[in-house]
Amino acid sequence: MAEKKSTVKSVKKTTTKAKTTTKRTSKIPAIKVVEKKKIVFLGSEAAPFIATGGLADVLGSLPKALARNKNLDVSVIIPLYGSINPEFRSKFKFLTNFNVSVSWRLQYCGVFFYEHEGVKFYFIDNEFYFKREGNIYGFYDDGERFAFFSRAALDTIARLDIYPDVLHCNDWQTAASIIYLKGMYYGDENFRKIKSVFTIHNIEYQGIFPMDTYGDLFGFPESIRNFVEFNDCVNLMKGAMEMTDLLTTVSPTYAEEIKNPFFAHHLEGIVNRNSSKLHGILNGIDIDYYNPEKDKYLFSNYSVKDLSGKAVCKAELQKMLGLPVREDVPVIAIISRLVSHKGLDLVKAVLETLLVDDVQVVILGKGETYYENYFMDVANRYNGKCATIIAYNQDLSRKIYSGADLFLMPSKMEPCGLSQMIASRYATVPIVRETGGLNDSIKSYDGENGNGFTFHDYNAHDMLYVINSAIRTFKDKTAWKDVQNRAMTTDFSWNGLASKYEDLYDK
């Protein structure tokens, strides 16, 4: 009996301990797993892999800024162009290949992957469409090329199971992705859950094609014809604007301007009809990439606290371009595509009047033959006062940004513009017309406030008046140091702007 009692007591003690252990375990809080929100960007170019303009800068820097938020998983999908830097190309990892339907065609699609600065980049490979000499745009079959890319990007999302919460498309080259997503892929629950954002970087370029391409090339169903058709043509940008969940453009002023026929290139009615979902967010720049303290392209590095290196950059630029080395003469720079909407007719109207004064002018860019020939002729006739370089040259552009004193950007229309921000970063004070993002980023210096010089009316002599005002400020060393400091310390980073996109995605 004693032995049995002992056994019972032992069992009771064990049971008690077990209950105690269970009670303690139940108090441990469950670990909450926060699932990242997935954002996938589609674009036709992205720095540092391939770049022809501001779109590449945005798709290189905005995703990187968003990826700093640990709650976001950020990817970018772009074409695998043959002209992508071989140093990057050698690091890409092949993932898969499959066929993509482009209407009645079946085309090969390969997918390569590379992670860069916290962002996952996927590259769509098809050598027939993307391995071409020269520019990445301007081919007879651009409609077919980007129809393929738009469908291939969606099929890549499905193949790799990277369905995003938000698909963020940019300009007409990816507009078809939104049309396909909403008009053809909507039957798939995984795609139906995806919300879309479409950003207009420049409404002038809309992706307009003959109506007979509607089914034969793009393969759109008849059920969505009203969304895509405009003026008896296929208009991809119009289709994306109508079908996307949210619509953005690259500055608050431009968002208002494109409601006006002068800026909207016939789409003002579509813009106004969709104004409730339109948001204007100013672009930023990558301030690590554009950093005069570390920029390897400069003759000498400098900072806002010590601008002595900028004087070296100016002197070396003058030497290189055959201009007299003079610290006391203002160097006015233009770095631009040489096309009319950049305000070059204003420059042409007063350039020779300006060159009569004690100034130096440097022009870098390519574009319309008319402007190329004119600016080359002026440089020949005003040898020692004007230098014109007909080229796109990153190395030289940085040397000009850092070596010039004033940066002239008199655009007729400018959705955002990044050059005025880059120039400011290098303490080269901008002179701009008050349009689009120029109006949102540069405020006129009045002796106490402002980070540049501005004029409102599209008038050559108004521009010349403001240039002369900037030159007078240059000669006042105290005022000049002040406006340089204001330009250089203006925050053009993506830090605050990225959070505005995060707010949009949360909607």
Given for the second form:
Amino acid sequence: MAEKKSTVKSVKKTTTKAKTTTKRTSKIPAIKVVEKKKIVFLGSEAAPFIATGGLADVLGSLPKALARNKNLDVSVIIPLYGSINPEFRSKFKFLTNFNVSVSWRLQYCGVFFYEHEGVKFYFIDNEFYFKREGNIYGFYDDGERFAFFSRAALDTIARLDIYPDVLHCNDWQTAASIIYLKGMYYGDENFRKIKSVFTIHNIEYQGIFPMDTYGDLFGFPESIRNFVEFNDCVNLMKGAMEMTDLLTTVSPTYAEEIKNPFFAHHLEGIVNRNSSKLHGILNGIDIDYYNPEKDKYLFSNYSVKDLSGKAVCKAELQKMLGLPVREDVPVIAIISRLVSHKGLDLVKAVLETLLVDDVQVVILGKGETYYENYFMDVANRYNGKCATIIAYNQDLSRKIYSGADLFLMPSKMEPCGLSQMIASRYATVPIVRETGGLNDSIKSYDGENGNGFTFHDYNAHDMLYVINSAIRTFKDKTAWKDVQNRAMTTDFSWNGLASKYEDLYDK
Ligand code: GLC
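Can I get the form predicted in complex with ligand GLC as well, since the one above is the form predicted on its own?
Below, the chain from earlier opens the complete complex, with every other chain and molecule after it.
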């Protein structure tokens, strides 16, 4: 059970105007007891337990940053997947079990607990839903799995009596929790008092299901049909956007972009209608986790004061990937899911033109077969100039972040993007398109200001032009040192950003 903690914030002396019978009582100070504000995050993945994308990084690092504030009590609830990191799994403590309604189904729910870096993590156990081979998403019954999780999370809050002040849900997988909270659980005063925040990490994935799941699977009441229905389907993200108290997304630019059809995947009307409660807050990264001075994956560690270790990282990376070991040639890296919105069509359009020059290109990622085959093919034909690795690999990604010179991220859409921040931390200078969080984190280098290279239009030759100017800067030792230094010293930590969420919670 969660213990109820309270902090004594201020001790005021009473000024007694009324006559008191004894002197003693008038001196007893009035103690103002300030309860910690409780925040519960819900999400479908959180580092270091289970990670497939940026969402896990955020749910691993933002709660940790908030928990440093002694006035906040921060918890995270995620599913207990079979593939959770075994290093941690054995340390989880079983707390309780009960049954959860998924419409007419009554399903087992176990709850496990583990405290990590000041954050309380609760894991929802149901082996049928979450102990599966392979990926954690992409099953025919994802709607049912996350309907279960969304209700189980609320029922866990009630069972353990950990009612928060703020329930902070993330992406479509936990959108139903907000719909249940506001549309079904409000009869219970403990739930009625909870304020909700819904964060959109990517508006492309909305949790859309056929209308016959409305009652039969989600068990939503008729009274909220208008909120949840969209284009004759159940749309969980839309429902949460309409019903939540506050709505956020992961960068200020993306908050503006999703008001337009090009970015909104049909939800622009809903975004505009709810824009008064929409806030864009840029993500940060965990700078202890991504730290070139200590990172154990690196061939050699280095710091902003002494970059000599980075030269070792570059040489070892080149050796490992079968590229000529040359310090004078720029290594341009792409680490990405190999999917269209990452801007890979731009890369495809000019990669072979670029490879005519004296450059080395390294690609690491997994995704659509179309791109995997293309990048493998180019690596075969440009042996010694281009290396492609089809994988999602933490160790290798760190070796590339540290060993490359330039990091290419030409996304068509990018709600925030963390890779450009990670690359910067390792003194690998980003080249990005000015969209979403890329626009908010990287500014073009003009010889005096800026921490990377940027281009505006979604145009392959604009991108190539900027890559070439980045290569020219690379060859100018003084300018290169300057831009590398600017990239590396940009503060991408949560330090200043977490307080923006605190301000929101205070609302
Ligand atoms: C999603 C977005 C990405 C963002 C991440 C964390 O994966 O596509 O841009 O950085 O969520 O918020």
